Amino acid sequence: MSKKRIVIVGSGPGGLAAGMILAKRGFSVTIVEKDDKIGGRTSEIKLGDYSFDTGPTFLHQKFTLDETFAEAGRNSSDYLDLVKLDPMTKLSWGDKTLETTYDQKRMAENIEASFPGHSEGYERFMKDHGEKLRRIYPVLQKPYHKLSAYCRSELLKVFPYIATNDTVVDVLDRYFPDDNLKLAFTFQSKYLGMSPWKCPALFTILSYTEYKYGIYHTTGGLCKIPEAMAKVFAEEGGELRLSTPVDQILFSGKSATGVKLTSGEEIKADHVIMNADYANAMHTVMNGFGKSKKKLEGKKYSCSTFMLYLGLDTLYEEEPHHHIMFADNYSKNIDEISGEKQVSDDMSMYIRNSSITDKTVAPEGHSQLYILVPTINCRHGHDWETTKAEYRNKILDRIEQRTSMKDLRSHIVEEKVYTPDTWRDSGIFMGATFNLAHTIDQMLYFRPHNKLKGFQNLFLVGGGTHPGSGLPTILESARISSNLICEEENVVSESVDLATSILAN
């Protein structure tokens, strides 16, 4: 009997992976892409000698990555070189900084260090939510395409949890009083693009998770994650085809049949996998079976980021590895930011010195910084050609004053500036480049489902849909698509499991 095929649009991390688990599973699996390299927003640019991550900079929840070589049946140490940082990050409020590490004990002390009397607090808080996460972490494992989800066990358990009108901030304020101390245990919520202030409240397990179990570094940067699985997807006999738009999905009725490429060539399949931005690719590929422009502007979506990557000829040994910066008026930039419309100047910023560990990045004796700022998405139309250079300079005289790295544009010899609109006409749709909001009404069924609804063998993964952005939840949506796909074909698999056992500790 002929293999079944699969083509998946586009090489994310969520399609590299759903093509490398199904490939070793046996399906004929093609990955067009339209660039003409792999990763999507976890991709590398090259300035000269420099190398960046275009997105994602560290990795958290290491188990998910691991799980996922394992369902392709490969080590990710053998393809890797994972390096986990401590200390983890720097945290500053003006003059005050705290130093964060997933050493529980010495993370205390550094509390006290610099808010005295509140480590209680935090030991409470990692106390409380081990319990948390081991509840909630199979409920995102699961594909939410049909209502008969709800009746899980498993999800019962968490409807405390989920059930509720609570925000992060409101969860925080039982264990920390200080409001700053409170941001070191929120600013994880700005990885789904969204203010703590209305993050539900079942998203405090992401910073459980970091302070719990570490942050790691790829050497190389975390685009070396999808060129890993690039060649996993190779060794499994996998077909990736680079600098190949799809123009349309095809179809024959609610069953997609193949795709067609802008080139005119159509490319036939048993299943279709989509791993472009939800909501670009609603409008523009699904050939009259998508949504409208319009309706999807309906929905809530995360924000963006304006980015700067710098090529130095300096290396700044003294500033840590990441650095967060929070604005003097946080709660102000965050509104600002949700309200879509304004522009923050007193912005908030991280940046990823990654040089002081690793040295493949830049030549010799050089650095790169990575900058991000979180900011309004497009919906309103921020004329941002005529404000980056400004907002760049902003940007970095806030450097230049508040750390070590005062003569910092005199030893700038590569840049890239991305703006909001650069996202957007990349193909993020709205420029969101958390993609949809993770609100209640936009999570578990309520999110694009995994088996998109409506069709019998179209299927997503990636940010867009269940269970949401961030690299190891697009990595589980690979990993329940590809699942509903081998149901539908009786291909029997042994799931790999290595969180049960690591979050019990």
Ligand SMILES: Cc1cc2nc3c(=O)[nH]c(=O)nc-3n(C[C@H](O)[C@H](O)[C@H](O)COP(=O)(O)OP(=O)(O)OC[C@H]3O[C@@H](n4cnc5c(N)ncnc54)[C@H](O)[C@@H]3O)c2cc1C
Second form
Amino acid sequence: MSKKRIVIVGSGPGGLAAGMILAKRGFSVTIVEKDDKIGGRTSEIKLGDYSFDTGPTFLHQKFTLDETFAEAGRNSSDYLDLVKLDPMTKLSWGDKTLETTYDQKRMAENIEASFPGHSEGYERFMKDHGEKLRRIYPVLQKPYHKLSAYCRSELLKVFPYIATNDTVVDVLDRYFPDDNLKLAFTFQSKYLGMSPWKCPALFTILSYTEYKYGIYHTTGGLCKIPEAMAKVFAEEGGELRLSTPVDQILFSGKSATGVKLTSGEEIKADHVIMNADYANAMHTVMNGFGKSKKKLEGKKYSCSTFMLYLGLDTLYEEEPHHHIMFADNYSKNIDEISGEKQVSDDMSMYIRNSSITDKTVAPEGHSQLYILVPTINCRHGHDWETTKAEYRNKILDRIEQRTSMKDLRSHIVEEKVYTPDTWRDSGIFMGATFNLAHTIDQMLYFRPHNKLKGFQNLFLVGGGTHPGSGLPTILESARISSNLICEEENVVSESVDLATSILAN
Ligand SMILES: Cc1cc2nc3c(=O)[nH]c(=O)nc-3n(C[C@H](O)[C@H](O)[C@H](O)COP(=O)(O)OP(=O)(O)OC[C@H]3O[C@@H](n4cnc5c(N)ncnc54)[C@H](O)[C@@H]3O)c2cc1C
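Same protein, the form predicted in complex with the named molecule this time rather than the form predicted on its own?
Let us now look at the entire complex, which starts with that chain.
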């Protein structure tokens, strides 16, 4: 019998993960990618001899990455050099700092040193959240394209956590009376591009996961993850075509029959998987079966980011790998971003100096800095073209004033700036870098389904579908959609579960 054919639109982490799993399970898989490189928002940016991650720099829940590789019959450590970071992140509020670690004893000591008398709240938080994560985790591994999914026993167990109007901050108020310390457990909402004052309460599991299981760097950058998946995909016989934009998905009634490329070529398929940004794809490549731009604008979206990628002719040894500097008035900064209109002058920022851990990303004695400033998405427009130079200077001023990098400007030899418009122009709807917002009304059944509603054989993977944005959830979306296709094709595969025993401890 000939193999069933699958076309995947996009080689982001979601597309590549689905590609390697399905190729391993015996499907004939072609991934078509519009760009001349793989990885999407997780691709590499090369500037001279410097290598940068475009987007992700924190890898959480390594066990989900391991499970994804195991689904393809591989061990992630054979393809990636994963480095567990300790300390993890330096947090600073003006002069006050906290160094975070997954070592709970040291974390409590660090909290005591910076916030005397407050480690009890941290210990209680860690104790309570083990059970919360154990209950929520299985919910994130199942599809929600049928309302009957709400009757599943694992979902019933988490209703107390999701059927509430409480936000992340409401939950944290019960543990952390100090507003600054509270922020150490809220900034993870920004991984979803959301305000912790609006982010649903269930997402306190993000900071718990980080502080319990740690975060990882990948030697060479997190862009090595898509590269590793592409390698497995090729080993399993998958076909990857770069610089191959899809113009339209082809349909016969409610069935997708393949894709038409901008070159005019048609690729026939039994199933189509969409990894391209959900909202962008829905109004550009759906051949009249998608949604109007206006309708899509009615949904809620994440924030965007202003990025500086700097190649330096020096290495700041005393600067940490990850550094988050909170705005002086963080809640105002978050309000401005959520309001989608005003660019904050008092901005929060994240600086990543991975060269202190990883000597492969810059020439010897040199380094590269990745600077991310969360900012408004493009909903209301902002003239970045005329303001980006000034904003870049404000960011550099703040770094020179508040870190040991007093002479930063004089060491810049390579530079690239991304504004929200850059993200938008690369095919991300509204430049909302972290996709559709993760509000209760846009999650589970209410998020675009893994099997797209109304179609027989069109599936979604990536941050725009269930469970959501962020590498572990994106990998999970690939596993969910791959399993749905296998169910329909009666392809039996053994499910991989490394998480249960890890979460039990
Ligand atoms: C600045 C930033 C920082 C982030 N940091 C983290 C982090 O630290 N940790 C974390 O876990 N997550 C992080 N994320 C979130 C998330 O992990 C990444 O955005 C991830 O790359 C999203 O993967 P994806 O599979 O959804 O899609 P994408 O990476 O967006 O890939 C989609 C692919 O589809 C292609 N495509 C689109 N249209 C077409 C077409 N018509 N034809 C062919 N191909 C097409 C695109 O070119 C792209 O390659 C970050 C994101 C950003 C932007």
